[in-house]
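Only one chain is shown below, in structure tokens, and it's the form predicted alone.
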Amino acid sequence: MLLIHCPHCREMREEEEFSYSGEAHITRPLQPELLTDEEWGDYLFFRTNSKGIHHEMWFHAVGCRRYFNVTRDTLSYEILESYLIGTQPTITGATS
């Protein structure tokens, strides 16, 4: 079980009680009705999916029902950081 820490509650809280949300930072396109089908689908669809170190959207359902961000390591499902949305991961490669 991952205990997962909300920046917003300041408090470390089971995983069931938050609900996760896709990858972090994705950028939506500034024009998209003139992307192509081929391009609207890589931005709805495709995602990095690395393995190592990932951001990713949590929201605290059970708590405070906000969304945030946390920064995971995808082989061994540790939770390294927690942090706001709109502001940048203090980690950002490989730890080791």
Given for the second form:
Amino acid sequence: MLLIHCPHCREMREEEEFSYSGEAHITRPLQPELLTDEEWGDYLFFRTNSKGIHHEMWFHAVGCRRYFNVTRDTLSYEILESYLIGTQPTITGATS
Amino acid sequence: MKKYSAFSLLKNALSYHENWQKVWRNPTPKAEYDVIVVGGGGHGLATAYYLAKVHGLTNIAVIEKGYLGGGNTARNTTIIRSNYLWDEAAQLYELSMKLWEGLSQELNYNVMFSQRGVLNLGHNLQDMRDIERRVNANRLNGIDGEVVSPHRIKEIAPLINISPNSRYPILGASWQPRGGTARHDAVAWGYARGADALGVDLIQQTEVTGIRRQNGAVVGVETTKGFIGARKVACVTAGNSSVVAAMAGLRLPVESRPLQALVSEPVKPCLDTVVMSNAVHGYISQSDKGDLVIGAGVDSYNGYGQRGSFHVIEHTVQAICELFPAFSRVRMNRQWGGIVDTCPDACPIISKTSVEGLYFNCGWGTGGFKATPGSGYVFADTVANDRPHTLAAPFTVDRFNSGALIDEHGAAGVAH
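Could the form predicted in complex with its partner chain be given as well, to go with the form predicted alone?
Full assembly next; the chain just shown is listed first.
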């Protein structure tokens, strides 16, 4: 069970209150019709799947119902920070 | 390799079973191989076995960072079935089923394949519509299956609760009599022994740390025991596939997630089939030892830690107690997690890559064990001939760019 800090509620809450929403910092292309199949497939399906530091989105489903980002170690599951969408993480690591 | 038989058992009994030959060698790696299989789990060992057996390649090594069959092969719930919806997937899993049916004889190793049947329960109208559709599709593909009523389910699994008053009442099920279970470790060991006898080097405790390339083609792998040359490298590394792909500068559309399972204390025989439910989310069978083997859900987040969240286990145990109220008093013995490589369409990737001589077999997600023989068979063919096997052709990595996905979320058994 993860304990996740919601930067909107400013509280540590249990994982069951949240839902995971995949890798963070993936921007939807502004003009999808101009992309090649490779670029569009890459945007839709290909993720870094890092072993180690990972930036990911979480949704506080039974709390404030807002999205935010989390930096987490996918090997130890330790949550290193949570931060608002639109801001950059302070902890970054080499991803493998 | 000495053949196992009633005679050899008798003969070795006379010498107190102290003179059985080693099941496989423990060789030091050669400088170069024709094919290196990265990953010594069930799929990797099956790949090596069929490369040697069917394609006559014997200068092969399997490189495993831990011990053989110590990853997801040792962590799954051993369920075997082939009742997938789409033609492409159904044919791939049915090939596996046919190979399972002769596997113990083929390998001269008892994999304890037991065709005890698999029930996939439906708990609401939409479930039942999906089940009818899937069973019809299966029968058109020559795969056995029938839609059964709650009373028939009760005959098959007498301990099950079919009361209409339960929270999620059972309305029916799909029933595949040829489905069942096998002994997971024995599958890895049987393939390992068979491959070793054909001259394949099984190299354990050796981790691949890099994939060396020259002019866009593979020339070998860097390992913790030094560089080993290879003309072809076939990666079958399940949850670590993204990590291995990154060594060659490739990306894969897979995400690694923890999937958990648990077993109870051994109890007397009480469940002689496999019961699965997507809607309440649990699946259960009883091993020959007597433990109830229970599969839980996949965690929602990415992880490589081989453990998952407690609430996932809690949810599954609730479902099992709802289906089998008698099991509420059974104590659980062990719980563990494995790292599964989930694909966006819940189907595997069996594919060449943009690097010449580099192949990937991954993305089996939550249901790879049942496919072990077929996966090895088609992947060996793909690697040996440098083109996709007919059954593997729909499963190339290109489908995520072309859009020709094979959506098996409905039949995959575990929500991804």
